[in-house]
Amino acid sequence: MDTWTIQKLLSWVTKYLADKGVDSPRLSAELLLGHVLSMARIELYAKFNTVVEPGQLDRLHELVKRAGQHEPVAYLAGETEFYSLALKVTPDCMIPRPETELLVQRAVEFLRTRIGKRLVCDLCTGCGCVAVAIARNHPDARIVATDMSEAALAVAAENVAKHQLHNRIDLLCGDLFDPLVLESDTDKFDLIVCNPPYVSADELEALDKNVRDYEPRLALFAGADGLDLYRRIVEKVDQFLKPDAVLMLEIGYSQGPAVRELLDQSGAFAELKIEKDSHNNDRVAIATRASI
């Protein structure tokens, strides 16, 4: 009988992921395995040479199975990290992805050339990743964010107490800035970030298996054309922003003119900047309000 290794299982499972077509099967290896394991993945390699329990394996082997039929990894495993931080995922929340973290790069950017307190708000929140990157990465940032799904929104729960930000984000259910209530203009956002949905219904039948079978659809599709979400948010953003206050949204690879043209026709934003991210596709729309 084989004896399994904790390095010999990482081996070949990388193996067979990579030869299923699974992206970044190392990362997934360690992660199904730390998930089986219950270790952290900088444990696996701290433990290389410990030996693997028959019902381990069992385990292990179902989820590669899993795994290699193309079902999510960070659904598997329960967690994903992201902007280096371990966030837990559920079927009921997108996958945090790497290019989203542009976005929390410029939002931190941003917050720390402001003094003092800082209100943020992060529309669509899903399992709360960027609130929770930006709280993180900033301390004196105080985030509301909301979310529309109940479900979504259980799981920000846990990823804000995991990091233990209770008291610096305060998660609201509602749609957009429905669950948003101004009793004063110090009650405006020096900051708006959102990754909203995007995906137009021709993309939406041409993502790939992993994404367009197991991610939630409320939390990808946006209408014929993808902007709808865009739309809804230009329309009412003006009465939630402070002066000089700014609005960051995450977009589609070539959604950037369409964007860009939204944002101007509001009349709302004396400068407008569309970023690239690092594979040269649009990623982040940057608005600064017009000073009253």
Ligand SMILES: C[S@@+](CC[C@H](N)C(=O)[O-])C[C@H]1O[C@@H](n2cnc3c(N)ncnc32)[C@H](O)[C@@H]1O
Second form
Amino acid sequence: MDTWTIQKLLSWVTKYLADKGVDSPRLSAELLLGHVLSMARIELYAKFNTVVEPGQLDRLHELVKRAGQHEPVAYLAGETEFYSLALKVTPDCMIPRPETELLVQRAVEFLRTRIGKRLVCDLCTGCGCVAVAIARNHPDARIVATDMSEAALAVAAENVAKHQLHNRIDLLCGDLFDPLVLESDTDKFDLIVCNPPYVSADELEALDKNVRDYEPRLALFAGADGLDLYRRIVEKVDQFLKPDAVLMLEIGYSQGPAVRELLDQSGAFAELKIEKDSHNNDRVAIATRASI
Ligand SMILES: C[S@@+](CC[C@H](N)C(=O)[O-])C[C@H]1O[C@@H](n2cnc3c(N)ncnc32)[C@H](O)[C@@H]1O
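The structure above corresponds to the form predicted alone; please give the structure of the form predicted together with the ligand next.
Now the full complex is given, and it begins with the chain already shown.
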């Protein structure tokens, strides 16, 4: 009978997933095998010649089959990596995307230019990836993160605990700014970040099956043109920002001009910038508020 070592399984699963057209087949194979064996990805390489038990092989086989049918690997493995951090994910929250790391990078860079306590708000936090990554990379950031989904916030709470950030991240449930209570101007934010839903009605059909059929609708869709959440954020954001604070929004690749216009028309910002991601697509809108 064949013995299946970790090394042999990684090769076999990678090829199987590649043949089925699954994205990042090697990484996916590592995540699934690591999940079944309760090992970090790096451990798999240290234990290349370990023989995998029949029960574990059966479990892996089932998961690999589902991944081959385009069920998201992050949901099957129950975790993903974002900004080099391991995060729990479930079908209750969107899977963090590498593109969103640009939002975190710009947020951390901005916070480093400020002195003293930095108050940050992360709207639409989902599994908490943006809030957790900012807090882990900026020790003085104190973050309030909100989401409308109780179930997504339960996942965020696990990620906050996993990274021992409960003293610096508060999670609140509600529609956009609704859960925020400002008792005085000192409660206003230095930075508001948000990766809102931004898929338009027309884009629905073009979405990959693993997104359309598995990720929460609440995390994806934002009205006919995909701009509903931006409109609602821009309408209210001014009252939550300090005089020289910044708003950073992740945007869809085609939404740069429309989001720029919305921000411009609000009259609340002195400077607007649309940043491109590593694929040269518009990805983050950065709006600096007018000083008073
Ligand atoms: C695109 S996902 C982003 C999740 C996470 N921040 C990320 O970057 O991966 C959008 C999130 O917004 C939440 N959401 C949708 N509409 C909302 C609203 N009106 N108020 C608050 N949260 C909302 C969804 O539940 C979802 O978790």
